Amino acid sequence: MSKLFSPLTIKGITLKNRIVVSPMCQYSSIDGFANDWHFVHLGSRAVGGAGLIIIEATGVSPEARISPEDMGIWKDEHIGKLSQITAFMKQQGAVAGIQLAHAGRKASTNVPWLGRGAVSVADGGWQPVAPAATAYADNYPKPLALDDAGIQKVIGDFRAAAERAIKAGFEVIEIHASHGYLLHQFLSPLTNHRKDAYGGSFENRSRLLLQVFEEVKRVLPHDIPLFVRIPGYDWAEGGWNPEDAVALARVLRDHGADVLDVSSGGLVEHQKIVAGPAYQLPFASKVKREAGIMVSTVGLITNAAQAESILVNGDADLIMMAREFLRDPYFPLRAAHELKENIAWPKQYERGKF
């Protein structure tokens, strides 16, 4: 059997094989309910074969949203949906995920094809938060300084997210560290020049991600796995790096972390990213290598024998897809054909395996 194909256990879920959608904000929510946009393209992606399929960065307030049109879980009326979602995509034998996330500074903001930039509250906007008060670009709003009630807030929205996922049918829960989104803007000290147990060494940076880990690791069955995207490398001069990721890691293993999802980027306007095939692969093997911990690589993996080859090399143990999922959600049904895999089709379309 190759590697992709190959089951994985962690804790309570075994994954058919290694083979990750990762999550992609989609901005077709109204008050961050999921709808039938959601159902149709997260279910066929379960259709086609994916092992674990990991929802849209999920706002876990009303103020943690990207985007006014941002998916969210702050509400218990968010439920009846996703639980709709959820079951379908057990059904045809993928694991369903949720990302929790908190957008910090870059809230507020207008969805992609619009250009991004400020919504104002007149709009349908309001007022970021941030570890300090300063905007993400030119165009963004310019976000308040988070202070201790409101750091308390954060724990306690993530932690009642955590609840409602569970209660929706996820049977994996990540938090979103990574992609200058509020919990990256902690860790970095490109973003944080707080001087409180919040700020300065790299201890204090990390202390809010850890308070909001092992409060939703609380209330978490112990079944389920928690897995956390991380930021491997901010592409830019002073930021984090590949060896705070590391150190980063040991400390998550240590806290019980399942899996890292290793990314990179994002976080501030003057990155210089060098992107290329499986660009971000060298942050996550050096994490699983160092840390000694299982990790998740995502980035420009667009085909089965590439897929196999980080696998087969040890570089990583699930691989992530995105911009291939939104152009083929049957990608694993078509890379099984390539690796030489009989795997087991959905009934209704069989005719098309030979």
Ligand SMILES: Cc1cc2nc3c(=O)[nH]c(=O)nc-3n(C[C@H](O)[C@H](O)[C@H](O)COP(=O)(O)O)c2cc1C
The other form holds:
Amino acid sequence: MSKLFSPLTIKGITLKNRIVVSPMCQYSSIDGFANDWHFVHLGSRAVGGAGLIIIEATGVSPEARISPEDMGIWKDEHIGKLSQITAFMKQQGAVAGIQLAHAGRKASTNVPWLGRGAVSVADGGWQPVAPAATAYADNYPKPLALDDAGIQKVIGDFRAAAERAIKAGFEVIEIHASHGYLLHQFLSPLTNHRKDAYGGSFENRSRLLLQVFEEVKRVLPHDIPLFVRIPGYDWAEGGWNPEDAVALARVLRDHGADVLDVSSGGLVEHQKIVAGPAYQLPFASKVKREAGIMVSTVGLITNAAQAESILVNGDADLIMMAREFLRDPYFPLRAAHELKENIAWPKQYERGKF
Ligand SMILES: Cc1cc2nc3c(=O)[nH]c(=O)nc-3n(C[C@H](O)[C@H](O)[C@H](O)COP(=O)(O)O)c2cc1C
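For the form predicted together with the named molecule instead of the form predicted on its own, what are the coordinates?
Let us now look at the entire complex, which starts with that chain.
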């Protein structure tokens, strides 16, 4: 059997294969609600055979959203439609995961197809918060620096969101601490200029993430895996680097993290990303080897042979893909065909198998 199609048990949850749909914002919600777009989008990728589908960065509060159209999980009313989606995924043999997120200073911005940039309060935007009162870019909103009460609210919002996610049937929870959003803004010295217990040393900059992690973990049933998407590198002078990622991974491992999803970039406008096939794999494999924790890798992984060789080399435990899944929701079925794996197809689609 190929590694790609071998199952993986994490805590009480078994993934039927190692192929994961990476979280992807759809910017298609009204007031945070999932709708039929999400049902079809996520449902088709479940039909397509992914082992785990992590749904998009989901705002833990209204102000945690990137855009006014982001999905949210800040009120109980959000649970209903999400439950319908997770139930369908489960029927297809996919595990449903959710990424809990806070955009920090990258909040209150336009959806990508409107060119990002600030959405004013008059147009449905809001006042973003961040570790420091420094905007991401000239056309982004200027955030307010979080005070102690604001920090406590963020921690409580993540906890309440995790509780709702469990009620909605999610079986993997991921905390988003990368891509330049709030928790990453606290981690990196480039964006964290605080003088209190949340800024300065590595320990202080990691404090908010660890407090969020602890609170989320506290409300999760014991069989539910907790993932964290961490930054591997800021791609900018003086920023977060792969050694920091390893140091953070060791701490998260000791706090009981199950999988680290190692990504990179998104923190500062002047970043210089060098992208190519599997370009973030070196960060993930370093974390796996030096911190001794399961990792997921993401970034320009686009075919079955490439994904299989990453796993065979022992560089990662899970393969996440985003854009390839936009091109082909049935990527896993196609990959099985290429690797000559005799996996179960949805019975309605079996005639496509041979
Ligand atoms: C449409 C789209 C939306 C995305 N939204 C998210 C998101 O909600 N959370 C996140 O962590 N990454 C998000 N990403 C980044 C992907 O999860 C992934 O890390 C990145 O696209 C690199 O993987 P790829 O080369 O397979 O696309 C998004 C990417 C795309 C293309």
